[in-house]
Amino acid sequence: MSKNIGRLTPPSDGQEITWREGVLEIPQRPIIPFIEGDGIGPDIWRATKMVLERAVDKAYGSSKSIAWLEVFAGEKAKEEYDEWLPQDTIEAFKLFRAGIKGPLTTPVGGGFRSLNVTLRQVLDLYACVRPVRYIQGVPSPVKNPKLVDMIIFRENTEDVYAGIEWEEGSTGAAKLIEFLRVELGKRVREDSGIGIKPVSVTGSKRLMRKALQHAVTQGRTDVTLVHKGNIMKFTEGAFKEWAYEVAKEEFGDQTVTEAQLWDDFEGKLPEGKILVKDRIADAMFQQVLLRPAEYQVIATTNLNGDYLSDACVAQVGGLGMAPGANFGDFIALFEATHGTAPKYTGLNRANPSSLILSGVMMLEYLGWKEAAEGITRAMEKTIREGGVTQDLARMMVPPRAGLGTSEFADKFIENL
């Protein structure tokens, strides 16, 4: 039985997830903290919770279940704690090692720039992971969305998300501009805002390591580094070089580079090997549209990954169909990848698929493969039968009325 965490009381019949010698040990009833989220968060969380619980029950009966623990961030935390992100919430995620969350609002008037970013940084969730895969029946703006089946590993703590910047006209900006001019011989216009883009060996290598580990365990044969190293040679370019070092030094017997592919193997990838290659970021945007089947695993810096993941998801139905997770070495936080959509708050019109599919990722993390596969099959069947929410229904030809959030969940559960 877990002790109270500040004002939080964990379920007495649940157990903690633990690590032993680098391996997760999952109890039969793990305690999973959740944040229902702001805006449409409560609507999509209710639907997601119903689906996850039904899938686990269907797969395992009474032998496995989830002990939910509500924790707080965003508007509900402000009401409960008079804080946007209480320390209790952070400690709960650290203790229980896996959690799930809906979308969170960005506080107005100071404090946190983004609660989502803050959670990633304070928990050191350095890999933002987004699988992108087409589900038959989802309307798409491209001719062959079924060719899209990739997973994006985006560095989560550095680059522009480090949040190191100074406003134009501020004392800090003026000091830095002067320092650059006097000490380093670099001229910056005096009426500039200034931002710092850190990219470290540590951050780059651990992100690449995570991407390659995924490729190995999932039998993927292609990992692509996406960067803007032709312009930013000591940040983006360095990311590329450090990532290649990981491939060579830690996965050398499992990987070949594109140069080796042609020099040593006449362009044919040897059985059991993973091809590691790199692409310039702007060219990659064209590649994922024109030749998506050539890319399986993508590893990239923060801002590139932010743009690229949304561009890929647009081909398979948009952010409403996009699962996501943030991984550290010992903690994982699964989340809806879209915003709070406040104009739809409480209207029972939001698409819960992003959060449901993020729940699938969570079940896979727990090793509950049968429950995860059950949800995936039910999602495919529900959409194939025309069961879609309004965000997808209005994209269909001809447009149709979509299901409400709860009606979608009910139909989904029928198909489990």
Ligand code: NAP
Second form
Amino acid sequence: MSKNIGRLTPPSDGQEITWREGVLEIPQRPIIPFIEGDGIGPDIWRATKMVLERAVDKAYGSSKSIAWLEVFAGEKAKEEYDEWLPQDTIEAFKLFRAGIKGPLTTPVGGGFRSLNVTLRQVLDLYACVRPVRYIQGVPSPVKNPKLVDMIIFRENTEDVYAGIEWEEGSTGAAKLIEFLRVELGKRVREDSGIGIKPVSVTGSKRLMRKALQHAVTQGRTDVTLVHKGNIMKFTEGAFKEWAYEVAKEEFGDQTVTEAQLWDDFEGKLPEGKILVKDRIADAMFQQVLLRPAEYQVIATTNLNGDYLSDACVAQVGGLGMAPGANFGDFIALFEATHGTAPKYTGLNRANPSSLILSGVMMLEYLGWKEAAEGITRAMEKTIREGGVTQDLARMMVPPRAGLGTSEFADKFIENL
Ligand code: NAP
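What's the form predicted in complex with the ligand like, now that we've got the form predicted alone?
Full assembly next; the chain just shown is listed first.
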């Protein structure tokens, strides 16, 4: 039985997920901490929890179930703890190793840049993973959305997201501008704000390792490095070089570069190998629209990944349909990729699919394949039958009203 974590009392009939010699051990009733989230969070979490529980029950009856533990962040944490991100929440995610969260408001003037970024950094969740796949029946602005079947691995802890920046006119900015001029001979306008873009060997290599491990275990045949190394040589360009080093040094038997493909294999990828290639970020935005079938796994730096994943997701139904997860070495946090959509708060109008599909990723992580597949099938059936929320319904031809969040969840559960 797990002990209390500060003010949190874990369910007494649940068990902790453990790692033994690099292998995840999942009990029959794992304790899973969840953050309901702000704005539309309560609406979409209610729907998601119902779907996940029913899917697990359908797949395993009484032999498996989830013991939920509510933990707090955002507005609810401010009410309960008078803090935006209590230490109890961080400790619970560390102890129980897999959790799920709804969207969180970024507090204005709360001392946090973003609660999401803070959570990723304090838990060292270094790989943000976003699968982008088309579900039949979802309205799309492109002609052939079913060609989109990608998974994006975005470095999650560094780059311009590291939060190292100084406002124009601040002492910090002035000191740095002076340092750059005097010590390094670089001129920056005095009325500039300054941001730092750190990209490390450690951060780049561990991200690439995760992307390649995924490609190997899932039988994917290409991994594309997306970077802007032609301009930012020692950050973006170095990311590319270090990622290629991982492919060569740690996955040499399984990978082939584009140069080797043409020099040694006449352009035909040998059976069982993974093609590792790279694309410059701006060109890649074109590629994912014009030749999406040529990209299966993408590994990229933080800012590129942020932009690219939303652009890819636009082809398959938009933010309401996009799942995501943040992985560290022995910890995972699954989350809706969109924000709190404040204008829909409490209106029962938001699409819960992003959080439901993030729940599918969580079930896959637990190895509960049957339950995950059950949800995927039910999602496809529900949408095929025209069961969609307003974000998708309004894009259909002709546009229609769409289901409320809870009506969508009811229809979904009938299809499980
Ligand atoms: P947002 O909350 O993602 O919403 C932008 C728009 O996307 C909404 O107005 C809505 O579009 C659509 N949308 C997003 N999720 C939807 C859903 N589930 N169902 C239907 N439509 C959905 O972005 P934002 O307005 O820029 O940010 C609001 C707050 O969320 C901010 O405080 C921000 O910091 C925070 N945020 C949190 C996260 C996170 O927790 N991971 C991520 C991003 C932003 P229409 O208006 O066209 O209907």
